[in-house]
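Coming up is one lone chain in structure tokens, specifically the form predicted alone.
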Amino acid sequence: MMSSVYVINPNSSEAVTAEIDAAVAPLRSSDGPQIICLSLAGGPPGIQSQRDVDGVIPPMLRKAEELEENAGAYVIACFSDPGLHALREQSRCRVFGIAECGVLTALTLGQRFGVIAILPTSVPRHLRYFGAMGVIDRFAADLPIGLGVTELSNEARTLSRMIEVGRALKADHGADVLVMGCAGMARFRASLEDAVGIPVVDPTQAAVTMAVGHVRLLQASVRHQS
């Protein structure tokens, strides 16, 4: 039996988890692996500060430990990748963070990537991460839409702000590919790409694509060896 890809939304918002589930639906296939999206019941409604990021790590690690027996890979579905390296230490499985995977995917689609953040307070956190990744020389800018995670449910306002910021990243900062800086933005990807006219990466789709590929290759290797 093929192991599952567990997509863990470290906040407690079932609405965000439902958006993630819908976004990764095209990556599901009858021959697996199963993609299971879940929320962290003890997490905050949205992860919007460094304190939020740090606070969800212990409960997320405990949840992953509960899932370990049937896991083939984990995806941490928060753009701050909380607990990414801790979970890699803890688990025998491959672990993917959506920020890391989103940026790495963007680098295959353009020369300079721009990021659409939710709040201004998110930007310094993202910049620290991009510096640690060593991708600043390919980085255009990171601009916020000024809406919190729970406010993304207002679709018209959210898309309007994302288009405005996306166009600024392209015209004023030279971005030729965009990364959406929140897992809750998934449903806007296609509309945003059409409006701005450059590739747009949904980071959760990017991470799950990588996770599914790794699980399938690992399972094929096991079958071949047996």
The other form holds:
There are 6 protein chains.
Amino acid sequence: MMSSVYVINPNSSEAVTAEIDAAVAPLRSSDGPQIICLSLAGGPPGIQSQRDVDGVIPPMLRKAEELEENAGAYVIACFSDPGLHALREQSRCRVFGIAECGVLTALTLGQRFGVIAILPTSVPRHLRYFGAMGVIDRFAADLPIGLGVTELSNEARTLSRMIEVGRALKADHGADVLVMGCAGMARFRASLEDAVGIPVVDPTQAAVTMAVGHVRLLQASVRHQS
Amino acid sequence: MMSSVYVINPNSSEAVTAEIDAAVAPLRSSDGPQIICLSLAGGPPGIQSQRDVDGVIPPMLRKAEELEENAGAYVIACFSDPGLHALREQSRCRVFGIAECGVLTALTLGQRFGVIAILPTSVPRHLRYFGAMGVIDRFAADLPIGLGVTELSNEARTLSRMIEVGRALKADHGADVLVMGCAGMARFRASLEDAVGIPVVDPTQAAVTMAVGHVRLLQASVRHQS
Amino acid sequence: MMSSVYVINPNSSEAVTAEIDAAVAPLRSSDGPQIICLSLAGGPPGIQSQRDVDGVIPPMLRKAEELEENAGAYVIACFSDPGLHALREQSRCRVFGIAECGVLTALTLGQRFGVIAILPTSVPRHLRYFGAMGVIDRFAADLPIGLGVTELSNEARTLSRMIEVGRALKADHGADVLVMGCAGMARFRASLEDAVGIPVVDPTQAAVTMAVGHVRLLQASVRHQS
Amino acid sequence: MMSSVYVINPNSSEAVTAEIDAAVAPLRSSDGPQIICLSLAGGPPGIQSQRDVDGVIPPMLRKAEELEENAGAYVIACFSDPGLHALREQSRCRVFGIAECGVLTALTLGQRFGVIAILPTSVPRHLRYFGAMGVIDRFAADLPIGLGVTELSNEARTLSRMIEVGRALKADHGADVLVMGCAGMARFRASLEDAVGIPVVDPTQAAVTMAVGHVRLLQASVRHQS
Amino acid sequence: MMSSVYVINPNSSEAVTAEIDAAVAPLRSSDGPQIICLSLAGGPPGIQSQRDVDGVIPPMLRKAEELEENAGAYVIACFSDPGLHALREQSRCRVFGIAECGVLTALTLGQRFGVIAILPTSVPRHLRYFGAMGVIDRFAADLPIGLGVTELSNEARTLSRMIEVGRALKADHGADVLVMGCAGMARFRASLEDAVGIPVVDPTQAAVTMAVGHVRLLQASVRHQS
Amino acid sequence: MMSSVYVINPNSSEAVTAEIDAAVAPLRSSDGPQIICLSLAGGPPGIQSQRDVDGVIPPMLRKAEELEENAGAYVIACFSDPGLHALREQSRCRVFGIAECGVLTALTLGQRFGVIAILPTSVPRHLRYFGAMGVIDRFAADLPIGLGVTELSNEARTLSRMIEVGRALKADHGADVLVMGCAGMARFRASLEDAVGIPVVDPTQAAVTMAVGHVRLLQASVRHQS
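Taking the form predicted alone as the starting point, write out the structure of the form predicted in complex with another copy of the chain.
Starting with the chain above, the whole complex follows.
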């Protein structure tokens, strides 16, 4: 049996996990790895601050430990990629972070990537991460939509702010590809792309794509050797 | 019916295309896009010089034009990514270059990537490309195995040179992940990885992984809208 | 007899070649190399797309081969520097690209260079090239005037758009030197410089300057050795 | 009364804390802030893995919360700067990380800094951090002494390995200043500097220097306003 | 007796030196190094042009030579850090430049630093310096207040222009920390910080902080060895 | 009459000036600008330290002031480009530094430039300058031949050390083009190029090439306007 791709939403919101599950559904195939999306029961309702990011790492590592036996790859489904390197250390499997994969995928679609963040306080954290990734020369800007949790539940308003920010990234900062700086927003991807007129990457889809490919190749290689 | 992923080997070597076909076989699934690998009849036997790289672009564009109707994505299977941007202009589909995808995938597996080139003359061309990609800060070194076409047919010697070069990239240049700087070498990947002790990326597998995921997501989105 | 500097306009427009010829006339001297400007009969009327850029390489290489005997240096007079590295491989002579030389010359005149492109679609191509050149830290912005071929024939309108774009590069992006991102525009250089108030580089003049110096030094060195 | 500088050693080793305390003693003055060094009782005996780094953040944040009332500044005394940004969010005080301050101080003493790490597994973590700091252009190399905890207790062997690595950083990688990539090693600083012949920075001293200055300036400004 | 920190204002303005003296007063302690601020009698009234910067180096080096016997460290109190490397060569002591230390300190307080210059002509000089420092990836922008010497004496107008420029650096260029690009302006620091809402660094305070720490550590190490 | 190109050797060595004069002779033409090479009587016998570099600026500026009337361009013929920006401020003419022009010209001849310095102490100064130029991504290494003034007079030994260093730059650091990091060494250029097998740039020839072209274009433009 093929190992599974575990997509860990490190917050406790089942609604976000359901969104993620829907977004990656097209990547499932009958003869491929299972793609299992789960929330972190012990996690915060949303991951907003650096404290939240750092705080979910220990419980996420414990959760991954439980999943290790059947795991073929992990995807950490939060745009701050919490615990990415700690889980890489802990597991024998490859681990994909959605920010890392989302940005790298964007680099195949445009010369300057823009990022749509939720909160202004996330922006410097993203910048540090893009610096660690060494991709600042390809970076246009990272702008927040600036909506709080309650406002985000207003779908029309959220999409409309995303479009505004996306247009600013294109017109004022020269972005020719966008990355949604958040998990669980894939339902807005196509509308945003249409409205702004440049490609938009849902980072969770980008990461799960890479994870699925990896597990398929790995299994084949194992079969071949045995 | 789902559109196909066309993997174009822009040289005329059917042997290389067969190798590529075998390498990407695990990425095929019954309910996913077809993955069709083909050689460029009008191409040179191998792509070694900048002249070769530039010269295959016009025939490759013509070939892609013929394939456009059923295409969901293209993969250009030569480590110089010839015609990547011209084909992106010409086609309504996404186009993936194996050098671009191979390097970006390597960035998820180590902090400094090393590249194993075939010929010394390819190295400055690769450096220009990594500069255009904006990833020089993550780059360890690019070293050639320095074997001519006839010598490459000696499999044991080729693998042994790859291992030597891979070890030098790790020990002397600090690489912690390697990219094979050539299409059609996937059969050496696992042995190389075992011998050097750091992950090794076959760039064609990396690109086809991303192409397959893209076509699956796109088709689902089209179905959803109709 | 001193070898010639061949300035190859890789499009077929004799008008552009005439403009180039006039622009480089002051670099001719009685005891220096001939400077011979020519169009590429087989080239497109203008080079606008990446397909155009890549497509002119094979005929340009053939043309250069015919010229090789009397060549001392080549200048490729298109701001995408098509075939620069392929011609460097093919010829025993040095080859100068106008984009490369224009940008490098600008680096001696200001700390942040801005580029005036013709079409918006050229901008990402330029960015990739500046990345390959490794000069992104000195780069202010690249903005298009956005005029089509017919509109370009309106000289007053073209200059006026160049001035607008030049002023935006200076005021909004911090450019303190400009490069004209096109061959055959030298007639606007002085007016543009006066209007914007920062130095403006005509890239063809920059490249021919370097080519002429090289041929003079080379010939002297040959004479000295014989 | 002047607020204190709290130097938090995020591991539980009292011996390391005592070393740190001795190293920063010269920065104490009768009329300046108290400098209080403490261990994290709940921390691991040493911080070696990424898991250790991430795992100490929650207890460290709780500890800092207890100290907040009298705090003027915090110093996080571990070369991975665990929780630096989370503590910056949480506290009204400035927070100094020893890796950040050690590297920045090194930039005033040489053009290319080398880092002496303890374990090879720390090197990619350091590289990511230097990337996030945006200082890769000034970075020579980061080499480990490769000694385990028991071997580190052999002082002569530790110093001798540090000197070897320091000499390699200078001779083979062009470093002209060194940073000790660890807290609690200041006792080796002067001998290492003498043996290698280039300046050596103890990162904890660098961070406490900046913290003390900050608290003095802040208090004066508060006095002035009241 | 502890060696002194000499803060050399390389212009001849006693008013500026008095301002500097007041700004660094909180860094003095009864048991620490003396901090002696002095003007350069032979210097220009203000340092505005590159010619001024270069021209003060020879007299500053002569002045430092006279001070060498009792010196523990030097601080060059002009934002162009004139003669920084020449004095490092000449003296056995460490030398701190206020631009270097101001910018490096800013890197501990925000992810993108903005600089408030006095004159527009200083901006390219600053940019060259930040390039030499290798910190361009952390740089937001450098904008001048554009006031001449007489206008600067109008305190309200100066502060008001600084606030305007600081706000533009934050809002339009993404700066989250500011550096005052001039010596002798510390009296505006707190008001500017309050008005703009992000940390503001007085570069002279930053440099003297590092110098004082260095002298304290050095003296302790000397005492220890003797 | 056409304005002159003044090549100022900022040291007092007439022998070096004579070497420079010979090196640029092929760039003279009957109908072009005069190229006048001169020593700085008040300069040091050689420019070795940062103090020397900074110290020659005031007398060099005075000298240039005397020459201004007939000047069309200046070339500063010392590889530290002393006073480059101060002279640009002072003069209405363009000013070319040999380090700047030498490195930029090298960028047209290879992907990674290596520099042959005379003394080890010059290396960090060069690195700062390449950083200010923003070309570190194209930089291979800068290695000194390490010969003192008396040893330099031994021509065979000097060339032999240059060849050793050039070979190390190519083999160990990946340089594919070299820049001679000194004025007055052009007589070794061809032999060095032959021995190492990659292009070698004499920086004074590079700078005078650009200066001559500039003056020719400028005069033509003036004639055209009048």
